[in-house]
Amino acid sequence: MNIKPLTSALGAEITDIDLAVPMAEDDWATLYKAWLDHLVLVFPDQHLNPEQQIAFARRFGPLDDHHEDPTYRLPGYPEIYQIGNFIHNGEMAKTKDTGRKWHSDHSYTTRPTLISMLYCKKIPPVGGSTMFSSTYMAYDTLSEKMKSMLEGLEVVHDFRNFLSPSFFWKPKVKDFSSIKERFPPVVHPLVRTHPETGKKVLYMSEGNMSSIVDLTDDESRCLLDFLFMHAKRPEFTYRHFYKVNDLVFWDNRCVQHYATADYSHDANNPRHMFRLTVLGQRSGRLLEDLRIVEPVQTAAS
């Protein structure tokens, strides 16, 4: 197994390994340590069938079966969810714009994702990349005064925030009531300690973070805007340009990521990924548990 760091912040390419073959315990220990050290691992030219993908991912923990959104599950393999601009049942897949804001997967729930794993099936001739940022570095490079101020703060993560329009992301959702019923806002600490490395981390998920508990709207927006810009500084990032049969996975506890719209979105140039999701530990709590009531909209307002 050869491990080559890709940037000083995060990312490593792993070669001379075949993930289709059951791994010896010492090799598994080496790989697991590389994941904790480098946060994002890239395995080029892996030829894996669905059973082999699932078997490898399951070594990290239980897998999501995507029962809440079964439309794009790979037939016969509920653990594999298909994302991209590919044709599904005669029309463009609605997952074509998945990940168009910086985020950590499922931070809007009380069971955020541990690992997200993408296996590249098709990629456009140009673009189709994913950007990653180390939220270890985002925390480490803050001043001691700022670290002290952020300690103990809690942030509201709201899925509706992710669905607000942005430059390349213009969803057509108009009625948010069903979304709020399925995914009510949750609260997570802004500064956390990684349970395996013991390092402090900013828990960043820009697309889902809406406000800071107990701060005014102006205070909250000012601080969040600074943290959003700070956490994606170029020196904290790695950008992966896929090739077919690349397998890439990352630690959502200390990484946020962003699927760039840097390619033609027509069906003749598909970006088609198989995604597996390793479930994380339960954390955070529902916003309603804080006894915070959202303002009531009246006709006058």
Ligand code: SIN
Contents of the next structure:
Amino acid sequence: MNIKPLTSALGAEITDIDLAVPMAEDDWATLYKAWLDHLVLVFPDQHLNPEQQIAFARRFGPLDDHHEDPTYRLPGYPEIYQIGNFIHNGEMAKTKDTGRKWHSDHSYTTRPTLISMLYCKKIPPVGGSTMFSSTYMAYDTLSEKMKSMLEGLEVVHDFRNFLSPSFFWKPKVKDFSSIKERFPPVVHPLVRTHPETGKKVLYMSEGNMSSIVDLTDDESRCLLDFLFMHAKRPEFTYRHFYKVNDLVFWDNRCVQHYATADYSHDANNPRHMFRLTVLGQRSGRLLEDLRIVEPVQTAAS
Ligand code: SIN
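Next up, the form predicted in complex with the ligand in place of the form predicted on its own?
Whole complex next, starting from this chain.
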């Protein structure tokens, strides 16, 4: 297997390997180390049927079966979720604008995604790229004073935050309260230690991060705005322009990503990805757990 780094921040292209066939243990160990070292791995020109894609992803851990949103499962393969501007049952898929803000997958839950894996089935002639940023580098490049200030802070991640309009994407949300019921806000530490590399990392998911626990609104806004700007500095990023049959996956514990709206949404030239999600460990807690219990009303004496 040949490993070629794509930037000094993150990303490596792996060639001379066929992911369709079961991998020997030493190749697996090399690939796994490359993933921990480079955070985003790109495998060009892979020819995988759904069973082979699932079998490969499953080596990393249990897979999501997308029971939360079964509409775009690949028929017969609940582990494969289809995203893009392809035609589904006679209409444009509602997954056409998935990921239009910087985020780390499912940070708004207490079981955030470990790995997200995209297998490119169709790509328009221009664009359709994904951007990635290393949040190890975002942490490492902070001043020592800032690092110690951030230590111990906790951030509220709220899916409703993701659904506010962005420059390109205008989600039409009718009922925010049912979203809150399905995805109640959660709290995660801002600075974490990556469980496998032992390195300190910022846990960033800009689109979902709504406030910092115990800071005033103004303090929280200022600090989040700084972190959002800092964590996506060009030096910390890699941008992948897909070719059909590219398989790309990344470590959501130390990477933020952004699905770039850099292509024409022409249904004749769709972007169509098969996405697989390797479930992560449970982490964080519901915001509700932090709420102060109202004092019990006592009868007036
Ligand atoms: C995602 O945000 O999970 C999808 C990224 C992409 O489609 O580029």
